[in-house]
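The form predicted on its own is given below as one chain in structure tokens.
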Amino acid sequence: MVLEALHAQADEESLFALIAEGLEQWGYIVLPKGLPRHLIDCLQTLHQRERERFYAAGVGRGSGQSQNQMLRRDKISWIEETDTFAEPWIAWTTSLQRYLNRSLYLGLFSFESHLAVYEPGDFYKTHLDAFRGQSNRRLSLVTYLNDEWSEEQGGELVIYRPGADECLTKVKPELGTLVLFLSEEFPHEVLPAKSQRLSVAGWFRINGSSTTLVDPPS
């Protein structure tokens, strides 16, 4: 569900309530201008500081991870909780996690996120965010950091109806647009960008630990 652009920044409680309502009713929500300005500034600063540390993103997890240029061509840099400059982002996502657990009983246990850069021509083909055979990623979050972005620059996020090829929504990567969706339910892709495209992707995870596996890892 795509809500109208927020004419004034909603307070945190109201914003979280909108997110919870969208997830409960539709399983996804798109909020143009939804990300608070201080978090945009925080994440743009992190992008600037990390620009020499980006590396080609892989597919899969752990020892099974590999690079597949046919599937994705973006570059990423993981956001570390210990980074002082990331504190506002970590605090906000922690508050959101607590709110969603109280209101929707999602059992969210942790959050991880990375900065992403799509150079002209880069893309990410249709995929699910949940790892194959696992259900640790419960909720995905995406937001955008380019100060200006036009239709001609491409790079849209396309979210598909679960189990079908039908497009539910196509999201233009405009500054501060906030997108959340259930990780295991919604296939999605990033269309080729024609300009450098800056974004952040994150995942709220459940505790998937067992007697033989610590997940998420410490």
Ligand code: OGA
The other form holds:
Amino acid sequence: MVLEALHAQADEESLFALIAEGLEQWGYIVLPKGLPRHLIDCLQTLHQRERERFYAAGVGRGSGQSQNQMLRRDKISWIEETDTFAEPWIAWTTSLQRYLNRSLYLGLFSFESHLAVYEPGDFYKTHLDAFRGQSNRRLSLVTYLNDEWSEEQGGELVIYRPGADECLTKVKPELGTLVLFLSEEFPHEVLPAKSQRLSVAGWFRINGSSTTLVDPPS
Ligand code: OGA
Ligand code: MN
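Alright, leaving the form predicted on its own aside, put up the form predicted together with N-oxalylglycine (OGA).
What follows is the whole complex; the chain from before opens it.
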């Protein structure tokens, strides 16, 4: 369900309430201009710093470069919880996690996220972020940092109806658009971008620990 940008001025509580309602009713929600301003600033700073590092290091980035070039072509960099520049982002996702646990009993336990850069021609083919029983990712969150984005630039995130080929929505990767969906339910893909496309993707996880496995690993 795509909500209008009515909530541009929404306080944190009302924004979280909208997200909870969307997830409860439809399992996914798209909020244009949903990301609060201070988080846009925070994530843009992280992206900027990452790109400087990237250019300083020359071509290729080893571990950041994805393994499976057929499936995905983006370059990623994980956001470290201990990074002081990431503090506002970590604080906000922690509050959201707490809110969703209280309102929807999702039992979310931790959050991980990465910056992603799609260069022209890059894509991410249809995939699920989690397979039932094989992953502890429950809720996916994606947001974008592209100041201007026109139709011709492509790079839309397409979300499909669970178990069907039907497109539920096509999201333009515009600055501040927030997308959340249940990780195990919604297949999605990123269409080839025609210009550089910056995004941040994150996952709320449940605690998959058992007596024989400590998860997430410390
Ligand atoms: C992902 C993903 C979507 C996007 O990284 O798993 O689906 O729009 N990203 O960048
Ligand atoms: Mn994904």
